[in-house]
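First, one chain by itself in structure tokens, the form predicted on its own.
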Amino acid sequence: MKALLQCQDITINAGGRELIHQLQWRIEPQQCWGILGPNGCGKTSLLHSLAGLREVDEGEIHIQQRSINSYSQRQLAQLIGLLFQHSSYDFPTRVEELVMSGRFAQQKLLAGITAEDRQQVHSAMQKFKITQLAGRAANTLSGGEMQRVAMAILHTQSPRIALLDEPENHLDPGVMFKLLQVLIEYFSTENRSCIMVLHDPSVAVRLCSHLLLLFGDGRYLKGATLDIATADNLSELYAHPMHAVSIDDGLLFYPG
């Protein structure tokens, strides 16, 4: 099967010191990656790397075997969407309006907004239970609706590979997971895939089919989900124990 992204030995250096070194990372269709890892080892540095808004210090980014030097930004737009670790609008855009913003990457130049295109936006809005806010400033938001105006916008710009910063951020526990299963399997299917940053293991292992262990001096782990997710491998990686307890669909991890 073809990689609809790979990192072949990329470094990544930051504040004088080497996060990541050499990286071989290959993202496959169907895949749901999770980027583990203490805070300052580089796991946003390698999401904005993927994203074409950073540099790598050495090595080289493909998307669907192409450089990824070597796409406009209109054309990454359509392969790649971002959701940032922090969302906010200081200007009062109708929320339906933001969401719409998300289907310009896949418009047609000076084409104009199709009945495709609403009904995209209808049916992110539906999914990420926005619809009554549609008529709402954005600047008049909470930090959680912000969050699912955000996936509404990713959702709807419907790129090959989703990279989520933090999506759990501002999300009740009750809603958390029901929001990221609707990307995930949105982004986990056909010639699409998806990478998340996560600080909680417990929701990695649930949520994702492959993890990458970043242990912020260079070093990483990756590998199935199943394989990876251990308390030994977790503990050096916190620099903590780490224990594990199973439950009904996986394991729950959590400190000593």
Given for the second form:
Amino acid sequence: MKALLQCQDITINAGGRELIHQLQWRIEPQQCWGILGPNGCGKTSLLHSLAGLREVDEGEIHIQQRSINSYSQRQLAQLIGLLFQHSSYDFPTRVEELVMSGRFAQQKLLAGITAEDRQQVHSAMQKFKITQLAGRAANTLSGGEMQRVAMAILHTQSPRIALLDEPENHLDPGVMFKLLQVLIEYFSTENRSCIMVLHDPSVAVRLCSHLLLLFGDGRYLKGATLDIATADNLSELYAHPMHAVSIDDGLLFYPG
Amino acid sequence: MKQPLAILLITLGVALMLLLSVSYGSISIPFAAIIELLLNPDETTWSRILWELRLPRAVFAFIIGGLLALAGVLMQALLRNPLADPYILGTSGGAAAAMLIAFLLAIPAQLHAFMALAGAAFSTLILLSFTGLRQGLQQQQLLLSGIILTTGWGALITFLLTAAPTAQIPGMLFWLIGDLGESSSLLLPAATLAVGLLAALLLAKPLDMLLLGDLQAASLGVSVRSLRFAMLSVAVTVTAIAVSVAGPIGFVGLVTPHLVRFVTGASHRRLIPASVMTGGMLMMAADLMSRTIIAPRQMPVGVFTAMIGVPIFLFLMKRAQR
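Let me have the form predicted together with its partner chain next, following on from the form predicted on its own.
Now the complete complex, all chains and molecules, led by this one.
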């Protein structure tokens, strides 16, 4: 199967340290990757590089067999989208209009809003249960409401690859699983995939088909979730003893 | 508020203010006479006052207000800071200092606009070299840098005034506070407003996106760098032209978009034209007051925009901190 996204020997440095050393990584359609690692290990930097918002220090990123640098910003936005760690908004734009901004890369600069645009916005707002917020000013939203709006924007953008940076931020556990499942379901359809940075290994094991562990000193480990998510690997990753418990058909991890 | 209603209200407001502006002054002209004279100009004193003095001045005030409001909208979007404005960020100050240098060096009037442009651009470059165009910019840091810069330009302006020949000082002072009395040609500011408005409207959609922050806008497909460069050029040019013909008039650029957002929301497709209209209306109102309150003497219009603008600014600042 052809890779949607491919990292060839990419190296990411920050603050004078090498965080990720020569990462080789293939993401194929319908895969859902979780990225785990301690604070400051380069998770967000990696996502930003994959989204074309940050240059890598070495190596090349290919999206659908073409170098990421060969795409315009607009073309890139049709292929890859990013849910940011924090979304804040200081202006009183109506929520509905804000969600419409996900359609930007599909719209012609001077064209009006099409029926297709409206349809996409409407269905995204329904999926993330923000229909009742449509007329609210975006600068009055709570953290959790803003996170739903940000998810709806990403859904409306409808890229091939969704990058989620700590999508559980601001959401309580019940809501978080429901909303993440909506996103994952959408981005696991044919020709799509998603990559998410998570804090909680138990969440990652439950949601992701594959895992990438970033140790923060250049090393990494990747593979199918059940091969990678072991107490030993996670203990080394977080430099703290981690214990695993099997419950029903799932795995739970907790720090010792 | 419903959109058509808002547009209707703003248009009515502009028409009403225009009527008041041409009616009141050292000699009042009744409304009925104005309508009559607008349709059939004649050779009476009223007609001449209306056509040669009041109407050009009201239109001039409207254009200047529109230019400043447009600059305010653009700067607030570009710096993603609802408290940004060319006066507070030092852009007007840079243009004003350059204009005073032009007066002192007796540079021909046709070149004044270029001097103002150079001053405004220079001041903006200084500001951006310290605060950058990056996202996540601290509001306080940006505002503080702008205010310090404005203070610096103020010092230079005082120095230039001190060094100026005594005969030139009153004129320079009056111009500095913002003056619509010396209305020169309407052509340059009107053309600048038309071109600036068109450019801003063409880019209204990406400007909306920029409010999400640079990174988010880029990830949704906006070419942030070129957009910023284009819009900053428009904002600086529009400010410089307004300053070169009317002096550095403060607070219209800051307050107008704020007031308008209450009505139209933040969407630039509506905010831009509504702000231009409202800025023009507010400037006509300030000009009317400056002409009538201590008539027959006139006050510089900048006195009124500041007296209204300062309390509003402080109020907005307090709200933004919450």
